[in-house]
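Take a look at this single chain in C-alpha cells; it is the form predicted alone.
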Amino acid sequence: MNAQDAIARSAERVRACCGGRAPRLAVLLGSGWAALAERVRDAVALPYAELPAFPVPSVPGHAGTLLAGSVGGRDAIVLCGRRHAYERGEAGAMNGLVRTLAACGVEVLVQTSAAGSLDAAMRPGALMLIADHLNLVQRSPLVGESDSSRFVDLREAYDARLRAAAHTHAQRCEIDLHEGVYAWMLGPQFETPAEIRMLQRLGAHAVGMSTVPETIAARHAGLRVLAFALITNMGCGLADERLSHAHTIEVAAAASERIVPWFESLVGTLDL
C-alpha cells in the first residue's frame, strides 16, 4: 500500500470513529499528559494499529490510540502517544498521521510533550509554551518530497494567535505560563553537560526529543500549530538529579493533576 492510500484509508477509519462530529481541532498527547486522555468525554477509541498510515509507538506511557470525543465542550480528536524519530531513525515518522488530520478536516494541532529545563527560572514542573524551535538534528520530515511545496515557511510555526489566547487564558485562571524556544535533541540518551551550556548559548530555553518533526509536518499540511513543553528536569549538569525516563513520567504526572484541567479548559476556548 502506498503512502496516498495509506493516508486515504487512514481517514475514512478516522471519520467514522467520529460519527457525526467533524472536529477542527487535534491533541497529540506527550510523556506524562496521559491523564488528559481520561477527560474525553464520549469517547470512541480507535488503536493506531487499526490505521494503517499511523506509526506504533514503542515508548512507555505512549499508548498508541486516537480517541475522538469532547475536550471542555469541543470535538477533538486526542492522539495518545507519537512515535520519536528515535525509536527508528525516521524523522517523518508521524507524516502519514499528521497528513491524516489534514484529510479529516483538522486546522489545529495541538501539541504536548515533556522537556528539561535550561532557564533557572522554570523548574521542574512548570509549562512552557513553545514560542520558536531549533532543530539542533538538522533533520526534516519532508526529505523526500518532490513539488515546491517541501519549501514550508517556518516564520510562524507555532501560531501567534493561538499563543494569544493561551497567554490570555493563562492569566485569566492563575496559571504561570513561560514562553521560550524548544530545542530538539535526537536521543533517546538525556543531553551532556557540556551540551545543556551549548544550548543555553544558543538562545534554547528546553530542550527535548519530540514536537519539531511534528511541527514541520504539520505546517506542509497546512495545519496551524500550538505547543507545550511541561518541564520535568533541569538539564543535565544544572541541578543534583538523576535523569530517567521514569522520573520524567513522573514528575510529569505530579503536575499534570494541576496542568490537565487548565489544559482541557483551555482548548474549549480556543478560537479556531
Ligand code: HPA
Given for the second form:
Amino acid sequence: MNAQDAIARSAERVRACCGGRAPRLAVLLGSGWAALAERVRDAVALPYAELPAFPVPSVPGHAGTLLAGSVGGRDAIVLCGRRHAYERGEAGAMNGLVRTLAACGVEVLVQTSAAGSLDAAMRPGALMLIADHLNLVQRSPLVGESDSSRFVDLREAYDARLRAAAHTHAQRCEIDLHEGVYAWMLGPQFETPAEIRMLQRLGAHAVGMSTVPETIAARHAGLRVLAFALITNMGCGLADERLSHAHTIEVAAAASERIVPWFESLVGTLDL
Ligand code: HPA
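We have the form predicted alone; now please give the form predicted in complex with hypoxanthine.
Following is the full complex, with the preceding chain placed first.
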C-alpha cells in the first residue's frame, strides 16, 4: 500500500471511530502524560496497529492507541504515544499520523512531551510552553517531498494566538507557565554536560527527543500547533540526579496530577 492509500484508509477508520463527531483538535500525549487519556469522555479506542499510516511506538509509556471522544467538553482525537525518530532513525516516523489527522479535518495539534531544563528558574515539575525550536538533529520529516509546499515557513511554528490563550488560562488558574525555546536532540541517550552547556549558549531553555519533527509535518499539512514540555529533570550536569526513562516517567506522572486537569480545561476553552 502506498503512503497516500494508507492515509486515506486510516482517515476512513478514524472518521468511523468518531461517529457523528468531526473533531477539529487533536492532542498528542508524550512521555508522562498518560493520565490525560483517563480523562477522555465517551472514548472510542482504536489501536495504531489497525491504522496503516500510523507507526506503532516501542517505548514504555507510549501505548499506541487513538481515542476519539471529548476533552474538556470539546470533541477531540487523543493520540496516546508517538514513535520517536531515535527508534528507527526516521525523522518522518509520524508523518502518516499527522497527515491522517489533517485528512480527517483536524486543524489544531496540541503536543505534549517531557523535557530536561536548561534554565535554573525552571525546575522539575515545571511546565514550559514551546515558543520556538532548534532542530539540532538537522533532519527533516519533509525529505523526499517533491513539490514546493516542502519549503515551509516556520516563523510561527508554534501558533501565537493559541500560546496567548494558554497564558491567559494559566493566569486565570494560577498555574506557573514558562515559555521558551526547545532544542531537539535525537537521543535515545541523554546529553553530556558539555552538550547541555552548548544548548544553553545556543539559546535553548529545554531539551527533548521529540515534538520538532511532528511540528514540521503538522505545519506542512496546514495544522496550527501548540506544544508543551513538562520538565522532568535539570539537564545533565546541572543537578546531581541520575537520568533515566523511569525517572522521566515518575517525575512527569507526579507533576501531571496538577497539570493534567488544567490542561483538560485549557483544551475546552481554546478558541479554534
Ligand atoms: N534530555 C532529553 N530528553 C529528555 C530529558 C533530557 O534531559 N528529560 C526528559 N526528556
